[in-house]
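Below you'll find only one chain, the form predicted alone, shown as structure tokens.
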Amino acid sequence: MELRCWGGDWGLPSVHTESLIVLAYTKFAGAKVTVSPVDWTWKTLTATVPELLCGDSAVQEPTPIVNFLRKQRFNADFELSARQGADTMAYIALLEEKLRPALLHTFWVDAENYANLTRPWFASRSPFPLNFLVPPRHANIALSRILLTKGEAPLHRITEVEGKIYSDAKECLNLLSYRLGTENYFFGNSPTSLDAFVFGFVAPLYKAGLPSSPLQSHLRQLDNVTRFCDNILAVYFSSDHPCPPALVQETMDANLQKLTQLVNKESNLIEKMDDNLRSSPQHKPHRPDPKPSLASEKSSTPA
């Protein structure tokens, strides 16, 4: 199975939350899928990511690839009573409904962060000419989605709908802080689902270096929420992501130096050896006696 997405950075292996979701969940279930970024080519236009190629089989958007991936008995929530289930379906949209509209203002309507940070990543990851349309194009989606969904009367603009997303945004990662309580993962301890959706919409908001954002504030004083994504990364990414060349160099350089250290050690423990044996007073190889065989014992018998 191959898995097209956004590439990673920020310490995560996607900035992308509907590709970190499913990323995330097939760690969760143990589906090998080969990972190919759709960063620096024309799929950064034109492809719908996440999307999961399987055969002749095309899934695109979180939620149909999850369910995708359970036919083909990859299933993280597999142990999940009725009533855990439910409360799966009714955070997921918890999340889609309070958290989702926060999270694109603050990445592509929020003007600091958008020309800081959004903006030039994108950019930097899509080929000429596309890293002059690739922003703006998500930029007026993210806009439009927000005003669609939140733009209800009297609130019509986008300055007047602000203060509404980002207070349902903190109340959504409250609830959510408050679920998780002490535990590692929400149900138990596996992974399902919904870790996979809860980790997708908060990490990057919780890794990304925002230049401004109250809402990153707040998640970072949820000590819970904020350790729960840190578990993540450490248990089911840390492989993905190499060390910076600074630390590699420095670990090639301090297994060098043990390395000749050991070298050194191991010939001064020679030099020694071989003084000694030089010192030592010499003396002719012992050898036992041979034994007669058999046929001089029958020669040397008196007849």
Second form
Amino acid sequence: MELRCWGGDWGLPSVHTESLIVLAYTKFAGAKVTVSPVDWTWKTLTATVPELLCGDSAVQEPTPIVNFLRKQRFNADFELSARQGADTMAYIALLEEKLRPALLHTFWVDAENYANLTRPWFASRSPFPLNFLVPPRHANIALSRILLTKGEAPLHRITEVEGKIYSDAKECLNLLSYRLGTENYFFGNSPTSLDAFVFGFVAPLYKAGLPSSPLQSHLRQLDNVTRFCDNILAVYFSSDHPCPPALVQETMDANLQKLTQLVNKESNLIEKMDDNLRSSPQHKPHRPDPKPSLASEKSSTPA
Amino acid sequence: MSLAAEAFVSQMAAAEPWPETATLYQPLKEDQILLSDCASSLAVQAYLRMCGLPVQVVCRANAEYMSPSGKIPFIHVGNQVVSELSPIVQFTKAKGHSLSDGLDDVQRAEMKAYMELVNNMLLTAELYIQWCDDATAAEISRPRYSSPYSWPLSNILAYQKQWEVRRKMNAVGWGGKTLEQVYEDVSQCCQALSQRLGTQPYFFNKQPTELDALVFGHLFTILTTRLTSTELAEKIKSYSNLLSFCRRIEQTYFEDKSSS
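Starting from the form predicted alone, produce the coordinates for the form predicted together with its partner chain.
Then the entire complex follows, led off by the chain already shown.
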């Protein structure tokens, strides 16, 4: 399987949110993909990034790619209960509605950040003459998206919505922080698709060298969220350990674990039933407890 | 509204109690109002009833233009005008009425996340079905939206609104979806809501919150609105706990009016 995405910088495998989500998910699910960055190719303009190529099929956008990988049995959400799956959908919607507009604004619309960081980065990664076309195109798309979804008709001016989208984003980050608490990941001890989405959204904001960003300073105050990003980078994207070796083993062990849990539950139930039966008034023990004699026999066997 | 204006409104709101003359404005119920607006309006009405705040519902053909943000519904309380559910929830909170005070931080995060899920999936799907599906747009949405106006204004307004909504759908990435994919998304959203609700009476056990009002508004409207096909309503009917949830809220908060 081949994954086309934007390249990496600032300590991240990719600077593009959607690409980062897919990369993180492939690591969590143990899917082997060859990453081909679209930097310095004409695909920066022509291709929809990220794009997963598998055989004849090409899948775009993070959510369809995650669904496709799940169907190929690369499922990081295997251990989630139905309710946790529902929570995943809800939190992803929260990220899309509340955090994405502010992220788009920070990187693409805010004049200082765009001129000093985003445009030079994307322009330097695009071949001539695309370096003149690609950044403005992304900036226009970002601006129109913010205005269409958050702008209040009939005054479609960006200054009116700026305050609102940033306060929404700060609230969203706070909510993520409350939900994460002191855990390493959002659901238990292994990362799931929600962790991939949160990582994809938050990591660029955390790591980019933005000249002016109140949102970044707000994020840096949320210790558990920054620790979450650093932890994922260290465990899954560190160059010393290219891929955690126990990952595939873990999924098989997870199946075994579930089976063992079921069997244990059954045997617990049977034990309880047995105890109830023994202690019920109709079945007074009419023979003495044979255990002490067995123990005495066992103690006599070793020579 | 900018942040300073919002803070000012909150302060003004806190000064006075809820008056008897509060009114909620929406488009004409029989002829004009569309599915998405009706859902939002019903959600606000349910929320206000859950808080026990009296409000009169007034139908006006130009409600959309009267609204400060261009969205339906809006309420006129004292000398302030507030539109859309989230600002209205904040407004009533400033007046001292809130349904979500008993929730802790994690629960509040969950509640907001589920509200965004409903807005992101259900509301967008409703808008898509109304305006991007050609059959529904031609048969139902355009005629209804432009019914108070005479030709040629009716044509112009209807097509303008359709163009606006299609632009928005393209911007959020729903422009390329087919109707089947949209129905599938609605089904997944309902499944998530159904699993979260489980066997409880409300989403956060005993007490209704704004999430319950929002979900009720959307689901009830979808179930009771006639569209070109019944597939959307069928998707919801396959989840029995959502159906009983709607029935319960309708009986508790909306039917006592007819009996008294």
